[in-house]
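Below sits a lone chain in structure tokens, taken as the form predicted alone.
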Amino acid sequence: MTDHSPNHKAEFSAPFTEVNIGARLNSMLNLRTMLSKDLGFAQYLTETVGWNNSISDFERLLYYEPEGCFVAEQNGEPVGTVTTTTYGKLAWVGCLIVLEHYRRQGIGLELMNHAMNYLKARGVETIRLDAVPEVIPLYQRLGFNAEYDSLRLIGTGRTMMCQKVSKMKDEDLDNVVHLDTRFFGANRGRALRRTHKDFQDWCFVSVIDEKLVGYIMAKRGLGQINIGPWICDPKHTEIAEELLRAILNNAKGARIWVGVPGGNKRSVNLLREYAFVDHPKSVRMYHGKRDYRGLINGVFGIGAPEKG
């Protein structure tokens, strides 16, 4: 996924309906919208790089952004993917993967340009993503800047007692979205509502004096439980711990994954107290305005690397 063009520019390059294919690429490269028939291929790609996305994860990505997930085809065969998720003026890019045999031919760059042009056409002002180290140079050439480390920690569920925590109900969702928007930096209500619908047994809230102060969601992945989003008012760190304990208790004996903004030291320290161990980290990067940052001191766990 190396750009060999000497005059490559970092800004958006063309309307998202067009595909600009440089002379370095085979003319049979085609970029198109991801369809339901592509979900198996998309999930297979994540396996090739050791990620944990399921077909259901991609079904949700298509639900959030049916026109904003893309497949690259070479000579009619799928060779790469990229996804987007929009939250008004803020958007996330994820799942940028190219089959190993087709890497370093500029396909990843074309997929990113296509995704970014789509987002520009949607009025997006800030694009964020989590970058693994080997792809950071590509994102830098596209004009992305580093914000902070995005950490990954792995733990194990076990029997726990938890207080001041209850199962999330439909009537809690308006307050959940309101609290989440404050700390995430944009309204992602459709994603939160869909996650609650699909994983009601893994969603918990905490209310103090009739005010929601924190919530946590988790999802069953391939062979593990994925925590996130996990949001709590930093004035109530003890509640963040109780919410974590609720998930640990629900996931007895299971492997648990959580992503954490490196700047939230309270979350990192809390997870380490519960025997979570560090795994290879990513770097949170942004393109465009450095707005919609939210307040990471209240983000104890991200939703997912591909959608924030």
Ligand SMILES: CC(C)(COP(=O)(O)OP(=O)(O)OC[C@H]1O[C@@H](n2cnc3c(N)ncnc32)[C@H](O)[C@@H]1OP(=O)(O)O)[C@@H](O)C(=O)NCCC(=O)NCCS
Second form
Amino acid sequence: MTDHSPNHKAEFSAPFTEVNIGARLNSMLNLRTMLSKDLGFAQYLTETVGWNNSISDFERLLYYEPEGCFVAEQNGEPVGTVTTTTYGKLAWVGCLIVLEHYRRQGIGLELMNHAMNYLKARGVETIRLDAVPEVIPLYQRLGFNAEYDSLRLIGTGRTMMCQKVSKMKDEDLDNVVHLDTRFFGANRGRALRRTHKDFQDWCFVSVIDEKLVGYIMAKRGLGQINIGPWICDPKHTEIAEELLRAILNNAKGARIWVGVPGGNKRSVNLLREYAFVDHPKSVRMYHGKRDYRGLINGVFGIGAPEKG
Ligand SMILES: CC(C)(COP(=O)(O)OP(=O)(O)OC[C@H]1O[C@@H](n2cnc3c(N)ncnc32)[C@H](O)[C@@H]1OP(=O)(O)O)[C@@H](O)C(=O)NCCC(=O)NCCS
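Could you please show the structure of the form predicted in complex with the ligand, as a counterpart to the form predicted alone just displayed?
Below: every chain and molecule of the assembly, starting with the one above.
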């Protein structure tokens, strides 16, 4: 097995920013690639901080980035995680969690440095993440800058009529990826195809005059439905609404989560019209080139906090 311990960084090229975490770290800290046997621990960690990611969320993260999700072990016991997802030169970092008892000993920074070195070795130029406001100082120390608010809203599904919307089919996927790349800013076709495969009943498109103008996907999470991605040409806001109605109707009675770039006022207003309420926001941050930004006026719902 590859040794990813902090003493074996030679296989990676120079890091983006190496933050000196001092001598606090116990020499028994080991960082290694996340394996399928770790999924239970990774899921448990998200539960401890109230995020409730599912095992299948982590299975997908490992499918997208089998070498790029990491576990920190202290004295042989898992104590923390971080994940990465790359889309060419753009990448996302997520699921940075350290067990409460082990915090403020430098493990979070060490996990981040490890993830960033991995991404640098993959040729990534821009890293983005959604930061919980309290943790912004940690990311700033690593050279991340705030970009904009990343809002979270929660609503409830109910019976809805919807028009001009149909279930997404395999034949739609090329057009879905094309539209998505325009607004997301990088090609995340692999993730979209996998999400469609896993959640066929939760993916809808809208085609006007033979042109795909919007799509929405949602995933069954633990105790809730998570919308995302939800992308629509801003010239067709009425279609964004129809796509939302399709999910509301599918999710009758269920709690629904959605993350929205703060700059997309149309999405925020639309969700409020449908009685979605604000939950604590995150802050979108970037590292490296401020590139691959996409067009947030077409991003009505992000894919997920950990992968953009
Ligand atoms: C975020 C988290 C992973 C940090 O892990 P950690 O091992 O405690 O982090 P470190 O010890 O490496 O922190 C290094 C530096 O980051 C900053 N930092 C870390 N946590 C911080 C916090 N809660 N508030 C303010 N600054 C913080 C500090 O500058 C700290 O240095 P210091 O201890 O010398 O002041 C951990 O607090 C955690 O699991 N939180 C809950 C989940 C979460 O919010 N994850 C981030 C989502 S974006």
